[in-house]
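What follows is a single chain, given as structure tokens, in the form predicted alone.
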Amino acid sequence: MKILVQKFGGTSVATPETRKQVIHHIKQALAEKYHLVVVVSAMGRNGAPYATDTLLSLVRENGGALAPREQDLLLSCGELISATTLSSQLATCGIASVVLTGGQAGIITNNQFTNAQIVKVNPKRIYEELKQGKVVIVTGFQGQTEDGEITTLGRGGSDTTATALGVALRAQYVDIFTDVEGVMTADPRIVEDATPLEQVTYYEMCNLAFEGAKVVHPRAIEIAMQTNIPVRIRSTMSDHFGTLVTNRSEQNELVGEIHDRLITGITQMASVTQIKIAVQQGQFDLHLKVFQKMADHGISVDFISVNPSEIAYTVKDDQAEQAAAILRDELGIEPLLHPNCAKVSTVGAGIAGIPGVMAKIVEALTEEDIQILQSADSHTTIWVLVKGEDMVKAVRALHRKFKLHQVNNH
């Protein structure tokens, strides 16, 4: 069975006009003889009446004391409204469809309400409906436990739903439709000559997404990567092919031999605070105590650097004072805080084993009088921490240094 999974985000299903574009893409897929599964998010963004954040605001306005189980029941309503509305519009076009909740679609999760993990997917019901010639519309962002409790999957949950179903159904592609043409070499709001990318690897996309690119959730890409299901990131308002996310060998097979580019893109994450702690001689277990305390209080840490004389890491700006108070009150440590920093990431599968990349990064930033507060690297990414006021200048300088406006997609 030739199956395509399409996922449409909140802005794609927000209005009758955008839903017409959704139906256009559905019709195209049916014309190409695909059996079609459509995953939808709740309509619109915060402020829209049925958006997830709007539903959450109902809880906050009424004291915020709703238990996680009941919160998931509330939040699951947004996708149901979206799915049934789309089904109604398809019916007026003569297209048969059926709406399935995440649980009815076979998405089984653990019982971690509000941020559940998918345990398994049983697509039997979806196959049955597809064999009857129906478009199967699945509510994104949700599943159910083995004992029938409704759960939600946390941020990016609809992307995760789509790729999990793509894997279970052995889909030809998973198309993630959003409000941009695909993945760019940098944020076009910062870099005017940012260039669309025709293809990226799973690893590159995960790193771009983790480090600030918002077009797709990294967890969704990680799921697709497990069985090499190709993902296309596309614009709802366009017929453009978008960006293909797959592994390197699959790229060569699908779109021809591609240029082995060094750098794929530059991304950024603002509003982080650097925390530095001096380590005295003999305090070999201090790093364990520090990070255990952060974990105990639910503070996520990033950009970790540990050496015999110093511990450095970052937290979000809005958690910095809490983190500092924990260090003072519970460990007797006076940390040095550097607030309003930004993490700028240079991502590319071609980085591994290539000398001189860090030198070019340092050169680009030095030419713009940008101070590097901290750095780290992996086989696909080099990160630098800079002052928040230097973030835009740093992204532009790196994009220019690596000539990403001239990126060769082929």
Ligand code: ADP
The other form holds:
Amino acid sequence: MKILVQKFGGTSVATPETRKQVIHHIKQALAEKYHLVVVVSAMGRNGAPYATDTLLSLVRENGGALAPREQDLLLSCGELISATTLSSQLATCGIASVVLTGGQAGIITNNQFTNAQIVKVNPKRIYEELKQGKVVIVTGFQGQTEDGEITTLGRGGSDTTATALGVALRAQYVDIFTDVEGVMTADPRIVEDATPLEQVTYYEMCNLAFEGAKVVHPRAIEIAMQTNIPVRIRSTMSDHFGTLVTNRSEQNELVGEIHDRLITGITQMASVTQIKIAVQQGQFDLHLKVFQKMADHGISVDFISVNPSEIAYTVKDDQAEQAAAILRDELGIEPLLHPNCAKVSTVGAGIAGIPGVMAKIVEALTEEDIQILQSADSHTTIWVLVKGEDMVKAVRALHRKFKLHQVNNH
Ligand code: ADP
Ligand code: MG
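Structure of the form predicted together with the ligand, given the form predicted alone:
Once more the chain from above appears, this time first in line as the rest of the complex follows.
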């Protein structure tokens, strides 16, 4: 069976006009003789009547008390509304479809409500419906526990639904339709001349996504790469194929294109707090105690830098006060906090061992009078921590310095 999975994000299903474009892509896939599974997100972004954040705000207005299980029941409504609306619009066009909830589609998760993990996918029902010639519309972002409880998959969950179904159904492609032309060298909302990338490896995509490129969720890409299902990230508003995310070694013809690229893109993550702790001579076990305490309280730490006289790390702004209180109350430490910082990442599979990349980053930021509060590197990424107010300037400066607005920038 030649199967295609198409996923349409919130803005793609937001209005009758954008849904017309959705139907255009569905018709195109049917004309190409695909058996079609369509995954949809809830309609629109925050403020739109049936968007996920709007549903959440109904509870916040009451003070926010709602058990996670019940929160998932509420949140799962957004995708149901979107899926059934699309089904009716397809019926108007004479296209038969069936709507399946995550559970009905065979997506089984653990019982970690609001952020559940998929444990298996049983695509039997989907196959049955496809065999009857129907377009199968699946509500994204949700699954069901073994005992029938509805769960949701956390942020970016519809991307995960799409690639998990792609893997289970051995689809030819998973197409992630969104409101940009593909994966770009930087967030187009920040860098005006960011350019779409024709191809990226799963590895590059995971790195970009982990460091803040929110165009697709990293978990979704990790799932796709388990069986090398090619993913295309593309615009709902055009017929362009967008960015192909695939495995370099499987696609020999791509080697030249990808291998030469030094920097793939620049990403940013706002709203982090830098925590600094002075270490006195002989306090050898302090590092262990600090990170153990953070772990005990479920606070995730990033950007860790340790030397004999200082410990520095970052936490999300909204966990900073809690982290500081733990250090004070449980370890008797008075930490130095620097709130509202941003992590700016220069990502590229080709960075490893190339001299001069860090020098260029420092040069780009110094030219703009941007102070580097902390830096770190791995073989694929160089991170710098800057003040929040410098974030946009920093991303633009790095994008310019590495000439990422030019398609052949290597
Ligand atoms: P959807 O609702 O379709 O899932 P998202 O908002 O999750 O859409 O993802 C699309 C958005 O990702 C774009 O509008 C863009 O602003 C943002 N984005 C951030 N970084 C990048 C990048 N490097 N390339 C493309 N888009 C990016
Ligand atoms: Mg998304």
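Given the structure is predicted, the values throughout are model-derived calculations rather than measurements. Positions refer to the first chain, counted from 1. Definition used throughout: the rigid core is the maximal C-alpha set that superposes within 1.5 Å between two forms.
Asks: Superposed on the rigid core, does the Cα of Ser57 end up 2 angstroms or more away between these two forms?
Replies: No, the C-alpha moves less than 2 Å.
Asks: Cα of Val167 displaced 2 Å or more between these two forms, core superposed?
Replies: No; that C-alpha moves by less than 2 Å between these two forms.
Asks: Would you say whether Ala394 is displaced between these two forms, judging by a C-alpha shift of 2 Å or more on the superposed rigid core?
Replies: Yes: Ala394 shifts by at least 2 Å between these two forms.
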